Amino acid sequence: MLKVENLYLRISNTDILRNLSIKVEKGEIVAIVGRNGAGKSSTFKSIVGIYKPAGGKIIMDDQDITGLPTHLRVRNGIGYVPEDMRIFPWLTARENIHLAAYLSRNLDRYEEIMEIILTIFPEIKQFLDREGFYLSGGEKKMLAIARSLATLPKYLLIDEALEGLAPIVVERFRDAIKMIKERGIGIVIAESNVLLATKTAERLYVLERGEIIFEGSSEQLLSNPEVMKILRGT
């Protein structure tokens, strides 16, 4: 299990996250839902070690990883797909994946990694030798998730997994996320669109101004008028 316990984050004298606690089991899909600026990306950056929390703990499989640097968190099993994807534009898709496997010390399992990736995203085979700069938005997102899979994560954080995608592409990515889950990987998605999140995740947290204000199922969230009103900004 990946657990965040009572996390506090303060940046430039501003409280970004307050007493935040979430958890995800292996083979479970969890969503953090919130409006833009609610603190979703800051939560992920704290989990992966880009931001240093002012308080609280991050525990992965009973190991406290709060003090570990980012590269060791990745090697221990945390994968991260940032909202802007950060594809290396002048490397091919194949090179982007190969680099992730190399930096996570998984090159000895490269053939296995490619088999996993091409099973989940067979479309990638068509643009493996194309540079990142020339990929479409959907292809870049596909590659960003594939590159994270090259680190062989136990838990995968995907920031705005379905944002900006056409409806037919959204369904394709939702299928891919479920396939990743079936490999026993715990998945946390950050999502602004509550309806997409409820169709994808098994449990949801609602984040508002750095605090968790709801935890429960899709049905419980959609039937909660007060929380839905906050999410709609009305």
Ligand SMILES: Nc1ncnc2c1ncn2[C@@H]1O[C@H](COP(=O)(O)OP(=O)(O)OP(=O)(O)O)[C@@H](O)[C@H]1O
Second form
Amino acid sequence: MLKVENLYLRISNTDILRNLSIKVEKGEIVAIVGRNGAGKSSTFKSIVGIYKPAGGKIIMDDQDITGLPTHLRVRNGIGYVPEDMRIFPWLTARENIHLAAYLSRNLDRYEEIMEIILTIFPEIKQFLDREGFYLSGGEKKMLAIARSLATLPKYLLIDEALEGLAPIVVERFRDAIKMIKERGIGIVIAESNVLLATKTAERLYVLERGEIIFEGSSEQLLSNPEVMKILRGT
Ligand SMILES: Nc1ncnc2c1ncn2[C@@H]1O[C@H](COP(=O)(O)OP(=O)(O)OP(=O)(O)O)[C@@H](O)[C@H]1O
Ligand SMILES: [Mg+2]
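For comparison with the form predicted alone, kindly provide the form predicted together with this ligand.
Then the entire complex follows, led off by the chain already shown.
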């Protein structure tokens, strides 16, 4: 289980996250939903160690990883797909994946990694030798998730997994996320679109101004008028 306990994040004297606790089991899909600026990306950046929280703990499989640098968190099993994807534009799709396998010290399992990736995203075969710069938004997102799989994560954080995708493509990504889950990986997605999130996740957290204000199933969330009102900003 990946557990975040009582996280506090302050940046320039502003509370960005307050007493935030979330958890995800292996093979579970959890979503963090919240309006723009609620703190979803900051939560992920704190979990991977890009931001240094003022308080709280991050525990992975009973190991306290709060003090570990980012590269060791990734090597220990936390995969991260940032909101802006960060695909290297002048490397091909294959090189982007290869580099992630190399940096996470998984090059000895490169063939197995490629097999996993191409089973989940067979579409990638068509653009393996194309440079990142020339990929579409959807292709970049696919590659970003594939690249994170090359680090052989136990837990995977996908920031805006479904945002900006055409409806038919959303379905495709949802299937891929389910295939990743079936490999026993615990997945956390961050979404500002509640409906996209409720159709994908088994359990959801609602984040509002840096605080968790709701935890429950899709049905519980959709039938909670107060929380839905906050999410709509009305
Ligand atoms: N490095 C930083 N310096 C200053 N403010 C920051 C920093 N990082 C985040 N914030 C602020 O923290 C708040 C939460 O930002 P965050 O990016 O986590 O929101 P989000 O929920 O991911 O929003 P979105 O849906 O727009 O991606 C925002 O008000 C943002 O401006
Ligand atoms: Mg964000």
